[in-house]
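Here's a solo chain for you in C-alpha cells, the form predicted alone.
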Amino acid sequence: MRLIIDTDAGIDDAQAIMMALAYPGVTIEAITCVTGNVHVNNVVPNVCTVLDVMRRDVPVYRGAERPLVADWKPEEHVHGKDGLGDWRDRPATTRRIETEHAANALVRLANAAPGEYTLVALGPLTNIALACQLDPAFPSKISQFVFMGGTIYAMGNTPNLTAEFNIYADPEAAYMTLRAFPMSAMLSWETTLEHPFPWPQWDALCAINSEAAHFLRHTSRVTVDLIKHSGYAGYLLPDPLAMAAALQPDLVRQSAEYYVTVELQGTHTRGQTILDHHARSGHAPNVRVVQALDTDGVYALYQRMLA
C-alpha cells in the first residue's frame, strides 16, 4: 500500500500515524498538514516528533493555515496546546520539511501514480478540499480516501451538539470533498464511542518497555484524564480506528453505503454530516460508512507499533 496522511497531528493522530508507519507493507509516502486540533504551526513539528520516536523518514508538507471559511479555535483541552498533550519531557526535533504546499503535493503526487494511492484524512479536510479545486480530476486519481470525520446519528462533541469536529472545524471543505469523491470510507464520532480500549487494555500498552510506549504514555495523559472525567467505558480511538479500517480492511465487520453531505446553514447544525438513511434524495452513494470494527485486531495494531 502506498499511503498519504493528512493529518492536524493530535494525540490520536500521532497514534494513527505510528501505526501506519510500523505496518508492514505500507510505504507513508507523503504526510500533509492542516490546521485542525492546533494550529499548523503546532502540526508539522508534532508530525516530525513522530517520525523522530519511530525513527523514519517521510516527506512532511505545512498545508492549510485556516478553514475555507469558518472561524477557528484549537482543542486545547483536549490536546494540549502544542497537540502532543503538552510533554514537558519533549525531546526537539530538527527535521527540516519540504518547501511545496501541502495541497499542491497532493496533487503532484496523484498526477504521477494516478489509481496508487490510500488517502487518509484524520482532520479537518482543509487540504483536501483545495486540491480538489487545484485538480477537478484528483479524486478519480485516488485509490481509496478514508476520513475520520462525521456522525451518522448526529450526536455530536462540539458547540454545534449534532456536529463531531473535523467536519465543524471546516464544513465547507467537507462538503466539497464529499460532493467530489465518487466514494469515502468515514469512521464518525458515535462508532468512536462505540469502540473504545477498556482501562485495562490500555494501561497494559502503556506499560510496554519500549521507546514508543513512554511517547503514548506522556502524550496521552490529557486525553485520558479527560475521558475519564466524562465518563466513557475505554480509551477513545478516533483516528486510530480509521487508520486501521484502511490498512486492514477484514477488521471491518459492518459498512453500509449512503449518500452523505454537510449541513452549512443551520444555526445548531452546522457542520453535521446529513446521510440519507432511507435513499429518498435521488442521490447515489457516495460514503461507505464503518459501523463495527473488530477492537481486539487494533489493539493487536497498538501492540505492532509499541513493540
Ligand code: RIB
Given for the second form:
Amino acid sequence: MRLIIDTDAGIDDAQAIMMALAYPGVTIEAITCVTGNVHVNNVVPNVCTVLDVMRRDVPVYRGAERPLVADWKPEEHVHGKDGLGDWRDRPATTRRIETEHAANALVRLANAAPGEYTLVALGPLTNIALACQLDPAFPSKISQFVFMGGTIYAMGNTPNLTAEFNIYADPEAAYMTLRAFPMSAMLSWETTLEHPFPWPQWDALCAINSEAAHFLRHTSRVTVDLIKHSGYAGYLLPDPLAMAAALQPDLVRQSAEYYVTVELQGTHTRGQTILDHHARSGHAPNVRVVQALDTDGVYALYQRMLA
Ligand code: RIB
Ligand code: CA
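Now that you have shown the form predicted alone, what about the form predicted in complex with the named molecule?
The complete assembly is shown below, putting the previous chain first.
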C-alpha cells in the first residue's frame, strides 16, 4: 500500500501515524499537515517528533493555516497547547520538512501515480478540498479515501451538538470534499465512542517498555484524564480507528453506503454530516460509513507499533 496521511496532529493522530509506520507492506510517501487541533505551526513539529520517535523518514509538507471560511479555534483542552499533550520532557526535533505546499504535493503525487495512493485524512479537510480545487480530477486519481470525521446520528463533540470536530472545524472543506469524491470511507464520532480500548488494555499498552510506549504514555496523559473525567468506557481512538480501517479492511465488521453531505448554514447544526439514511434524496451513495470494527485487531496493531 502506498499511503498519504493528512493530519492535524494531535495526540490520536500521532498514534494513527505510528500505527501506519509499523504496518508491514505499507509505504507512507507523504504526511501533509493542516491546522485543526492546533495551528499547523505546531502540527509540523508534532509530526516530526513522531518520525523521530519511530526512527523513520517520510516527507512532511506544511498545508493550510486556517479553514477555508470558518474561524479557527484550537482544541488545547484536548491535545494541549503544543498538540502533543504538553509533554514537559519532549525531545526537540531538528528534522527539516519539504518546501512545497501540502495541497500542491497532494496534486503532484496523485498525478505522478494515478490510482496508486490510499489517502487517510485525520483532521479538517482543508488541504483535501484545496487539492480538489487545484485539480478537479484529483479524487479520480486516489485509489481509496478514508477520513475520520462526522456523525451518523448527530451525536457530535463540538459546541454545535450535532457536529464532530474535523467537519465542524472546516464545514466548507468537508462539503466540497464529499461532493468531489465518488466514494469515501467515514469513521464517525459515534463509531469512535462504541469502540474504545478498555482501561486495563490501555494501561497494558502504556506499560510496554519501549521508546514508542514511553511517547504514548507521556503524550496521552492529557486525553486520558479528559476521557476518564467524561465517563467514557475506555480510551477513545478516533484517528487510529480510521487508520486501522484503511490499513486492514478486514477489521471492519459492518459498514453501509449512504449519500452524505454537510450542513453549512444551521445555527445549531453547521458542520453536521447529513446522512440520507433511507435513500430519499435521489443522490447516489458517496460515503461508506464504518459502523463496527474488530477492536481486538486494532489492539494488535497497537502492540505491533509499540514493540
Ligand atoms: O473529533 C475527533 C477528531 O478531532 C480527531 O481527528 C482528533 O484528532 C481531532 O482532530
Ligand atoms: Ca485529528
